[in-house]
Each structure stands twice: as C-alpha cells, then as structure tokens.
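The chain below stands alone, shown as structure tokens; this is the form predicted alone.
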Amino acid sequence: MSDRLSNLSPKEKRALLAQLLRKKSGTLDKLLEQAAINVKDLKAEAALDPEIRPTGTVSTQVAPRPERVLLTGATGFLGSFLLSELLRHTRAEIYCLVRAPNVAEGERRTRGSLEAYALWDEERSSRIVPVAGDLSEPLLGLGAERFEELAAEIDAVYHNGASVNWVYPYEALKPTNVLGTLEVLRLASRHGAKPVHFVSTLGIFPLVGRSDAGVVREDDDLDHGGSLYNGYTQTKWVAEKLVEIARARGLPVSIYRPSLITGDSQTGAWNEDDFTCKMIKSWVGLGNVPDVDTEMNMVPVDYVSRAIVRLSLQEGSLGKRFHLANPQPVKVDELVSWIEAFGYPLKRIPFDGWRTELLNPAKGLREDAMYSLAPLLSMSAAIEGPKMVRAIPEFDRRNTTAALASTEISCPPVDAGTFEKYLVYLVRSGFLASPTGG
C-alpha cells in the first residue's frame, strides 16, 4: 500500500483521501485512533549521530554582527518574512537553502516568494545568496565538498524549513522535518560551533483531546507523556528533541515556538495554502460553519518574523525557548462574526452536521478542500469533535515578554480590523469570491 501511495501524484492522493473521508466514519475513526502517537513511542526516533557535536571553541554569546547566515525554508511563507527581516536588520549575506536544480532557479524562486508578499527590496537583494540543495537529502543535497565549504563560510543558522502538512503520516514527513534537522545540526557543528535558531511549533505539546486547558510553559519538558495527532507535530517534536540533544552536547541553540501563524497585520498578505485560509474558504463555500465553543491562538506573520530576528540578535537569548503566542486568542464565534460582517452569509450548525455537509458530494466542494480540512474531519468520532478542541491551553510567554520588553515589538491582536485586511487580500488575490460579486 505504501509503495502504491508513493507513486501517486499529489492530485491523486487528494482524490484518494477524499474517497476515504466519504466512507463511513467508523473506518476513518479507527485509522485516526491509530494515527495518534504518544511521545513516549517517538523517543527512539530522536537519535542524534554521536559525531554531531561542536568542534573548536563554543561560545554562548550571539555574534553581534553575523556576516554570513544560513536560512532554510526561505521560499515559504514565514521564511520569506524572516529573510526580509534579516536583510533589514543585519548586514549579513543570507545564504538561502532552496530546493532547486541550480542556483539560477533558486534565485528565481526566492525572488518570486518575496514578491508574492510585497517584500522584495532591490537595494538589499545583492545580499541574498541562493544555495541549490534539498533539506530532505543527506548533507542537504549539497555533496560532501560543498557541504564542508558552506559549514566553513557561515557563522549562524536559522532553521525554519519544514514540510507543513496536516494529513501526511510521520514517515512521509520524516526526511525533511527530522533528517533535515539532523543535517542542519551536522553542518552547524562543523568548523566551530554555529548558533542554531530553530523554528519549532507549539503543536509539539498536546493541544487537543485534553481533559483540562492548563498552561504550557516555555521551559516545560518535552517528555510530557501526551499524544500528538498528526505527522507534522510528531516530526516537529522529534526534531526539537534532536536540537535539545545537540544543545546538551554544547551546541548553542535557541528555540522559537509560534502558535497559528496568520497573515501580515499591516498588508493582509497571507499564504493561501495555509490551513486556516482553506478552512475559511470551505465555510464560505458551504455557507455554514461548525458550532464549536473554542478559541484559536493566531499570531500575525510580521510579528513572528520580527520577534525571531530581534531575539536571535539579542545577548543572552541563546539556550532559551520562546513562545510566540498571542495573549489575546480569538473565539471561533468572533471569527465567524467577522466573516459575516464582511458580507458572507454563514449558518452555525452542529459539528456532526457540518461534517456530513462537507462530505456531501452534492455540495460540489473540490477534493483538495476536503483534503486540507482532514484534521477537522479526523477527530475521533464526529460527535467527539467539539470535545476534542474545546480545552485549549494557555501559553506562557515569560521569556519572550522579558526579552522584548525594551523593544517596540509586541504581538498585535487579531481583531475585526485585522481580519478585514486578511479578507480583502484573499478576495483581491482571487482566493475568495467577492461577497458583493464585484
């Protein structure tokens, strides 16, 4: 079965998943129960090669003026904003690892991503150095000679690259998210220790299916004994464990854990492949939403990128974990009200009824819409869906708040005004139809 799946195109995989989702929920529920993995069963995956340890002098101080920085995931949504911030707030050359057959194609992809979010800056562009490689390949797909050259050239690493997919299982995402992190740590340990700024996620903690909300603290142990429900969060948990092992061996690292990243709070620019965007599109397309009593912790991408870069350049940040969460979470009912105020009529219906509507072929939703919403469809049994997402924890932000107290950086609320910018952007880009038809 796994061999057959690996030979399918992305479109064929989406269609196959949609067919599975339309089957009786009992079959799907059994599959989902098997997909939940307790972190105790993932510990064996977090095995860092003994040879990956710092060589030479190890400093716990941030280089005040990094000259050459490696950034992974530069063509992604957050990666584009990180690249822009690094160009604006350092004088470093930014080596961008891009999955591309050659440097010219890597340059084209990097520029295209920046332009897509109105971030391209011609004056600073000469400091972008595309590196054609692949995070999922040994030695980052660079070959031994180029890998050693790059390790000798750079003096800091921002490891943001990851395959973000809420449907694929652990094994499908492991090459990029786990083995890619291992290779980044290998590179950072060569020719002296390079500081590693690792972008993780708050999803490494159990956020659904909790008996109570509780508090997730920045310095909580990763061995929390909870279960993670999808391959993405499972691989990110293992990747962070690898980073922690490298830190115990002396590699200077900082960890940044964003919550649910949304669009730019100023321009409204948002990644249309984002889960939340596709969820909104399905609501608008169906004309109804699940009536669930829960909250969403959303952080604008411009805040996340600014905070990461500022924290990474601050003395005393190495060795710390930072939660990039919004102190003002949004209730789903508020979110629905903002969408309605924009002009889209929505009807609140019970979760199981909404799930049935989404799976109804007569509704004419595209297969990829259901594919992208599989996390919501795959909540144990349909009737348990609301219970699974109700108890969302509070996120402690003490390290982050203290470190940013002397700066102008603070997390803006995602409110009605911000969300109107998002919807305007999504309409102008053609992702959503205009509620007025204009």
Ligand SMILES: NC(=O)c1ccc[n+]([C@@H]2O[C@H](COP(=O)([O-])OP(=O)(O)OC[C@H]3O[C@@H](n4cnc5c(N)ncnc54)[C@H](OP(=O)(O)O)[C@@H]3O)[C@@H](O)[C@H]2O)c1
Contents of the next structure:
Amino acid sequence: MSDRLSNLSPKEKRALLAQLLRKKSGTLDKLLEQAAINVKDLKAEAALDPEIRPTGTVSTQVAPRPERVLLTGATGFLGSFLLSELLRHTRAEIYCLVRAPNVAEGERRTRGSLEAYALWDEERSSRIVPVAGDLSEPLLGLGAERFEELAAEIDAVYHNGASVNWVYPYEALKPTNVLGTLEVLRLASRHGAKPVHFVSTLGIFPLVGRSDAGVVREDDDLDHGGSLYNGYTQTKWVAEKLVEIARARGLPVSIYRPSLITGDSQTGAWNEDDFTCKMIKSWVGLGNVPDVDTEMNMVPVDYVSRAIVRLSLQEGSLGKRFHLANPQPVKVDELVSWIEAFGYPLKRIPFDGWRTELLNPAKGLREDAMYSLAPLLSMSAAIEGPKMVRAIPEFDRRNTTAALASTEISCPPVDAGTFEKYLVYLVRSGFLASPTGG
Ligand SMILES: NC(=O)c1ccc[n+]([C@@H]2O[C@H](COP(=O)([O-])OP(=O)(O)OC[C@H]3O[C@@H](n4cnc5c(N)ncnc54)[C@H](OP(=O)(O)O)[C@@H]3O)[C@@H](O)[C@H]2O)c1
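Could you please show the structure of the form predicted in complex with this ligand, as a counterpart to the form predicted alone just displayed?
Let us now look at the entire complex, which starts with that chain.
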C-alpha cells in the first residue's frame, strides 16, 4: 500500500492536497482533529507476536568486531551516511536491505546514493552486500529460506529504514514503519538474540501544541498521554513501543532519537526531499516567510551517523536510549537572516497571510512544493497557527553526552557558516535557483 502511495501521480497528489487544504475551514478543522491521535489510542497497535522472543543466550555486550550486520534504509539520506560510517569503523560485511527486483539493481541503487552524497569508497565497497527485500512485506519480502539464513548470519541489525512522509495517514505508513519493525525484531530474535539499533525520532514525543516548553528526557515514558499530529510520528511511536516490548522479552536494543536531520556539516550535502529543504524552497520561491517566534532543533547528518555508529560499538551503551539533538537550537528568524544574507530577499509577514500566499495559485508555486508543506499548514490550522510551535521543549541528552564524553564526537552548531554550505550545495544541485542579489 505504501508503495502505491509513494508513486502517486501528480493528479492524485493534487486531489489529496485539495482534501487536506481546500476544504472550508470548519471541515478542515474537523478533519485535522481526527488526524491528531492521543498515544493512549495507539497502544493497541503495538502488538508483538508472542513468538518474537529471543532464543538461546542473550548477551548484553556489543560485539566489538561484528562480522556481518544488517542495515535497513541504506539508499536513503541518513542510511547512506550510516553505511559509510559502518564501512569505515568496522570490518564487517554490511548487508543492506534494499527495495529492488534483484541484487544487481540493489547494488546499483546503494552505490548511486553513496555517490550522490560523495561517500562512495571503491576500496571498501566489496563489503557491501545488497539484499533485495521490502520492509512492508512479511519476512521482509525475502521468503522463508533466505529470512532464516540471514537471521543466522548476522551479528546485529541497524534498523534505520522507514517511510519518512509527513502527509500520509497512519494506515498508509503502517506496513513499512510498524510491520517492517516487527519483521526486523522477528529476524533479530530468530537465532539467539541479535542486538537491534533502532533509529527513532524525537517526534514520538508531543512537540507541538504544548502549553509549556518542558524537558523531554531519554528515559521518559512512551505512554506520555500526549497527541501526535501526523501518521509518520504515530507509526514511529508504535514502532518504538514494539522495540520496547522486545526489550522486555530479552532482546538487546538501543534506541537513537535524532531531531531534524540537516546536511553534512562539511560538504553541505543534503537530501532535497527533506521537509526542511522543501520549506526553504517555498520561502525562496514566494519571497516571503511566516513571522513566527519559534526555534528549530537541527543536527547535521554526519554527526548523527558518527554518533550512532560509535555508540553502537561502545561497551556499556547497549540497551540505552540516546537523544541526538543540538544543544544549540536555532531561532527561525535567525535562519531567515542567513538565507537573506546568501542573497534571497525575504519579507517577514504574519503567518495567516503567508499561508494564504502559499495557497494562491497565481503565485505559481508548484503543487508539489505546496503538497509537501501540507502537514505544516494543516497542523497549524488545527492548533491555532504559529502558536503551535512556540513552546518547543528542551531535549535532555545525558546518556549521549556521557557516552561520547571520551570521544572526539560532539554535535556542531548549525550556524551561518554551515547554512551557507547547505545553500551552496542546493544551488549547485539545481534544487534552488541561484540568488539574484548578494
Ligand atoms: N530526516 C530527518 O530529519 C529524521 C529525523 C529523525 C529521525 N529520522 C529517522 O531516520 C531514518 C532515516 O530517515 P531519512 O531522512 O534518511 O529518510 P529517507 O532518506 O527517506 O530514507 C528512508 C530509507 O528507508 C527505505 N525504505 C522506505 N520504505 C521501505 C520499504 N518498504 N522497504 C525497504 N526500505 C524502505 C528507503 O528506501 P527507498 O530508497 O527504496 O525509498 C530509504 O532507503 C528514519 O527511520 C527516520 O524516521 C529522520
């Protein structure tokens, strides 16, 4: 189902967009009220088959020299950086579960994404083992025999693959994000108890529409009683709940929760499909931005991937939860000033006016661009516009900070210099038009 949705035709996208945005506001509000789900009502979705239970001896120690690991989502943004880090910091063969009709195509896709982010390393490439499969299929689409073989072969799983889509509803994302996680846990517990490193998100906590800022801690209860506003965060919450159930049954699991992942802090390479990139493109295209008093917590992808791989190989880290957030969040106004300094003239206008402009077909913004911003617009309609993001909580990171204290890895600030690298990259790639001024 998710496959079909990710291949929506422009006409189908327009219809969905119309449904999300162009209803009379009363109807839209009702639609959105229904879209927000309290985690209490999601709990029943987190049902882990009783047979998913580790067999044999369970070790709580990481394998310091894994020989074979399985990585999901290696053709994606963070996945490419994780693959590169795993190749550099282990001697393991990295089995990459890739959506492809055959191994040759899987190889082509994995290589293609590493090359796109300038990460391809010919010498280490022989340790990449593509596995043609699909998270949304039973037994990862591998068939019983290959599934058993793989379960026996691997030493650990890095489960990073997911459908990262802020528009589709829960049901559309469930096969990949929820059932895919369930199949990964099945694989990890089939022959012994293989460590699972699960890439989650800070979005599993209620971050918008809060009345107070508060602090979100790494070991906070998942049953926080708050509401989650899109299908993506809802499916990630249920997936993390499944991982916690598997932990309670004895599977060694570590959980990594990044905030908003941005481009490589050194090369500027970023995923053009990312929500933040699309948001910036719409600002530049319209020439105006919403005047909102809020912050964004952004973490460069090179930091996230290095931290995950180091933590996953470090003694004493297995079984913990780690927040990968930036200790220095950025005010939206500051971000806007960096984009202006790069040469794009931007006018700050009240949120409601900006929303109207964005939806004005005469402005010529491509439907695709509007479509990708639909979740922001729809959430804002549901919870009184700009107020929704005013009270972003603080993300406590004590497990991460303590575990990385003796390493050279720390989260760099996303500042004017970093953002300039991102904008240069996005202009060079043709995603953004070259600025006229400056
Ligand atoms: N980006 C962020 O700001 C952010 C923030 C916090 C957490 N995260 C988490 O980080 C992880 C990676 O995110 P990302 O931004 O790198 O996303 P991405 O670029 O969209 O990559 C997603 C990866 O998952 C794969 N995938 C999707 N559906 C699949 C399926 N049915 N079967 C097999 N593979 C499938 C994709 O494969 P295809 O190439 O075939 O599509 C791709 O390799 C996700 O778990 C996400 O929840 C991301």
